[in-house]
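To begin, one chain is listed below as structure tokens, in the form predicted on its own.
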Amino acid sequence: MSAETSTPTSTALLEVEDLEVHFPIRSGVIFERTIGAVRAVDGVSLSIGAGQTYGLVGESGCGKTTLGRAVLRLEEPTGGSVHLGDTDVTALRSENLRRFRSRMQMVFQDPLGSLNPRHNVEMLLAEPLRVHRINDRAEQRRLAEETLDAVGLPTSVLERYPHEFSGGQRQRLGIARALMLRPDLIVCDEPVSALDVSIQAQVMNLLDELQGEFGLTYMVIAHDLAVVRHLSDRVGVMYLGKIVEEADSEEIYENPRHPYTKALLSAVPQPDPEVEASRERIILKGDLPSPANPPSGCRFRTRCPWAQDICAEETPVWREVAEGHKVACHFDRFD
């Protein structure tokens, strides 16, 4: 296993090892040539146990969504491997990959944009069944009705179209579509970020209930740390294409060890006014560097308040600082 491999679980469903997604930068009109690459995902390893939820956090542009899409082969990895159970997903081709996709689905960030406006609900939910050659109309309708009931929608909506629903209802439809094939793994890409705050809790509770009912395993991608804390058993913090810290959910929120994680958590408002007034905010300087030209050594050093000379010279080792708590940093604590 690589130096960045997560702490494995005894019943790991998903194993990602040294995954890379590099997008070529090309120059020239007639004689096109590759002059570089955008390292959107650059050597990520993680493990998710069956029935668990892995939360992936980080600011926009860090590679979270690309990682999630690469796990499902919606983006082609340029290196590394993805294993779902005993199957190497990165080795599957054409028809074998199409058949295997019944075991892994995705809930997209924009519920309206991910639903075909010309299809009613029955057509939307039957589509994955038709793709996987479940063509019996009675069986399609039975599964659609069963799944709508599971996500809290009445069967009377089968004839309605996406524009007739609220944002929360559309996201329930997106979840229902992902559930139709009864997958093992669902990647949720910002599942509640497009919803009103009053609806977010309902959708998060629904995801929890469905996980218990169907034995689902989730990868939840989000920038909202409260959402990730509510849903996740284990959390990975991603920065510029790499995971810089990983631990169980409560551990990482109560005892963050990487400067980037501490900065993210310091930006979360506290409900207690006295705590909010007295706590220290860590303000990061500058913008996220380009993934086409990441900094040498530690990628976070250009924005880190505690950076020293070694941070520019050596890449920090991915190491375990407590049981199940791993971090990529040269130093132990920042108190």
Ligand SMILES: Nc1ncnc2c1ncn2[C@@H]1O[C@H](COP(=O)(O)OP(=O)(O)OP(=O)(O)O)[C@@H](O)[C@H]1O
Given for the second form:
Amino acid sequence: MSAETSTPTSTALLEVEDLEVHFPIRSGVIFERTIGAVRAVDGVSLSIGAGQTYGLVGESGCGKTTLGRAVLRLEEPTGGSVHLGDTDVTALRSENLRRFRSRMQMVFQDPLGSLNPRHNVEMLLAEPLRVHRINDRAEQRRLAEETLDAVGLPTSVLERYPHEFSGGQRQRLGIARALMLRPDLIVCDEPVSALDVSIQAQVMNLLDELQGEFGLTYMVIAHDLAVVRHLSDRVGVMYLGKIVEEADSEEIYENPRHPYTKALLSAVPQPDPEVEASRERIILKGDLPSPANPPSGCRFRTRCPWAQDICAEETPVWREVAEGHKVACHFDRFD
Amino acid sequence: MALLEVEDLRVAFGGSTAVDGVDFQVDEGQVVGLVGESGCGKSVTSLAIMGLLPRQSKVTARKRHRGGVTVSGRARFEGKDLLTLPRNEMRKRRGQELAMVFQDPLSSLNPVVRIGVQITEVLERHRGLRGEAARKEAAHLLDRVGIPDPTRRLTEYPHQLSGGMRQRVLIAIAVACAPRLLIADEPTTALDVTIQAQILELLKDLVDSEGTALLMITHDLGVVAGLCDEVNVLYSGRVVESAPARDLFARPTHPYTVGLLKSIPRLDLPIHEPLHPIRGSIVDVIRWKDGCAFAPRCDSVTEKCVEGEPALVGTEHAHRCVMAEEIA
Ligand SMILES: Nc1ncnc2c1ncn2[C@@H]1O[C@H](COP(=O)(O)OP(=O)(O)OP(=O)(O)O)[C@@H](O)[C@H]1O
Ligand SMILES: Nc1ncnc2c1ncn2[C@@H]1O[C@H](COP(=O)(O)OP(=O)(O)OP(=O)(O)O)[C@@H](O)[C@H]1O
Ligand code: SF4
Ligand SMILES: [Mg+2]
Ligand SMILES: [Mg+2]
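Swap state to the form predicted together with the named molecule from the form predicted on its own:
Everything in the complex follows now, all chains and molecules, and the chain you saw is the first one.
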């Protein structure tokens, strides 16, 4: 099989089609057998234009991280495809995959956990270069200094170790590391959720600036809807392994169509008592069902205030309700 | 008279200060917010009030050293200073008149004891209920906090419940004795927004129907805006601004409060509204003696700010900033 196949027609940088990641649930002590699967990502399609930011929101366990990891092939998809430019990422094998990885990087939620505590900044930044056989010390140093400058850290930090930095500075380091190979795509998984409120804005502004400077395409994963709205051009709302609504950022927040999106948005408390006093809340009942055994029909029906019989019987089709605005729900009106 | 009156509360661990003179009060039936970023002293303040600091055996207003923890100041509950109360008396009040809910419900519940037993224990200790009567009341409490099928849940263990349900159980235990004051330390921080909305609704409902006063500790200004009557903003171990909630959000006065409000993205503002972060980072070392602890990060800083300790000025809407009048 050829490692690189080309997509038909597309101007998108990233094209994800019907992606699936199912984790087998195994049982048995001696003879292990598979008794089911956690359907963490269960048929997701999305595309991101070059230089754009796609925001992925949804509650804990809905599959955001798994989706992001599968896009970068840090998790093996069990179905579907991922194209970056003309390259079918899902078809890449060994050496080709290793080489291709320089074009896609990840920024993690926990900056400390993702940085080796025994390596100083110079080593941390040089590591991705070494993996990609850029071994010239002077070149490594030049790239490191240039990148530190871009993320707003002085070059004097090269000798320092991760624990000597504050949370916000560590996240800058995490971003610098992802930038070292000058990738096309960066998947940012909860890039600010571990940071203090006053520091979050610094990192969000930095992500913004770097996008312009390096022509980056982002996939931003976050559970904070205000963070995603601020950073993204387009937003997908995920529930139990599927995207249930997708639209341009402005549109989805102004005009949410799916009951889950409506509920999510109505649940976010705003820092203004006047707004809070008049806000209409949709309080959902119950908890997220298990992704190993998702409800029949519409997955959201067990918590949906508007669910009808048809919701249990038929899976809602993924349909366009306005230009560029897609929803998976049987209904258009909720009164 | 205030239900709880905290005055000049100070806590140090060994040589390092964690709370550096906190003042605030909670009136009967009121919801008061204590808001601030990581490490500013919110949890330590609440633990000191509840008498739950590690090995804090005999704390007196005269400042004594025990096991590395030093506590001073006053925390008067119905006029009685909790910081000088004998241990057993404090224990009696805790659970009965004062109760607390923590951020992480799993670590606050005993993992190997059934939910039902954990609730009936409290009912027996504080309300003298036993056997069937206790079980019935426990089921009633679970029902009260919105847990479906309460009789079955009583027989389950904490790990069999979702995070949101565990937090409900903790709230059920906390309100089992109809306390006068409930302290909730980041009760929804570990939960998803839709579950957070359920829990906040529940707390609001309890406060309204039982007249319980609530001290809400959080870093989320949205939660404060939706829930609190009064707000105290903490920075580096001290209250830097204190006001009725509507007033605080309409007219923030301390540069730190102003900065916080300008740095959070909001769903109710135009989409590409730029964010204005507070520069620098939070420092671990608490330093108010040589002037305002916020000075290194403040855009309005002048020499006046570092010429001595800024005092908390004002009554209704108080702030701790020497430049406040000039900035406004
Ligand atoms: N390696 C794995 N093996 C089995 N199940 C997994 C694995 N990784 C994730 N899962 C399961 O897949 C589902 C989706 O997990 P994922 O971490 O992608 O969610 P998430 O949306 O990122 O949640 P969070 O907001 O909590 O980070 C969860 O039910 C999780 O328990
Ligand atoms: N047991 C302890 N021993 C030593 N120092 C402590 C202890 N508990 C807290 N501290 C310190 O006291 C300060 C205040 O901590 P506290 O837990 O009250 O912060 P917080 O405002 O609750 O923060 P967060 O939002 O992260 O919960 C911090 O600097 C912390 O490191
Ligand atoms: S399809 Fe039915 S259950 Fe699903 S969101 Fe729409 S109304 Fe609710
Ligand atoms: Mg995740
Ligand atoms: Mg705390």
